[in-house]
Amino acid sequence: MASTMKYVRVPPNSASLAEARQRVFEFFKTACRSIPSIMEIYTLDDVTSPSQLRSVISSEIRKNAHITNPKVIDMLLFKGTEELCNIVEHSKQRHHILGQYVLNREDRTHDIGNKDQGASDFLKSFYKSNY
């Protein structure tokens, strides 16, 4: 059990949103570079470009940008950075990674729009939402 701990590296929380801010960029910074070791470990060459992997992780970091509390920012890093060692370390398969990372979200939700046909527009809705 000590063993595991001295590897696993929590930082202190922020003390201001500025500071926060700061670490999103650091870990932005960090994942980019991270992108062509990513791109080799799961033969991604084939489906997408480096580019689209930046601009992926972009849009993930862009849709908490209303976030304002510190610790909640700092929680969100630490998933963040989870995410990034799991990847990194080939803890995920590759369609674990085309799937939540590649293929875009309305490309899922449209294969199953002919299946829909009798479904009501509650339960369309939830699927477009949710799968």
Contents of the next structure:
Amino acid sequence: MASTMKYVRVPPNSASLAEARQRVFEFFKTACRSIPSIMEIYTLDDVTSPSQLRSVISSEIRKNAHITNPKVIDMLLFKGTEELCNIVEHSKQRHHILGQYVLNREDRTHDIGNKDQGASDFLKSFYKSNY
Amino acid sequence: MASALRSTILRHIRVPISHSLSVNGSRLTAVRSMSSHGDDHLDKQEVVDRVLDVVKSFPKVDPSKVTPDVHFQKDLGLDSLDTVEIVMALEEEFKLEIPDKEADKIDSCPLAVEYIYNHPMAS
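What does the same protein look like in the form predicted in complex with the partner chain, given that the last one was the form predicted on its own?
Complete assembly follows, chain above in first position.
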């Protein structure tokens, strides 16, 4: 059922940044076109809308927009495609989708690597010291 | 005898063939009044309105700047990924599937309206 989605799997060796860029747009389009079936599989109709899911996908892509090495882009596309296939094949469950892509998007800050990214100012000063 | 009587009676009550179909001077070919094939094509103003609605409801776009001849990247300050996202939103709205070559050319509102208006499957 879902394995027919990406029957054409071009081997990941983009010759140039332009080709990698084209691959990114194709991946984005494939993801957007599978949004209706994703919403049906996980019954997301009352939680979110297709346009919000599109924005989420584009923001995830945009997080890595600064990368210039085509091989790294290929690797990221591979991971993204794998994630998309997992979601479409119903290997994940509703709470995975909700937690990762639907809820609490505004709490996530851009600096990854900081453990208490979603923490409030009170907690940050609390962690620093008691006094 | 009955047949002769019948034919004389028929000769008197023969109804003339109506010529109402040839009003235009030429015979009207089959007029399918019940079929809705003719209004498959969307109205141009309706296409423009729906395209503008889709662009205005895009979260990064300022609705007051959207006019029917706005360019996505030059006037609205979007980047290429946003342009692709708008094209996908239009695909969803009009139930189309736009091939990559055509989608790359859609850069602005008038081009989008043009493409959708000329697409036979738009609905």
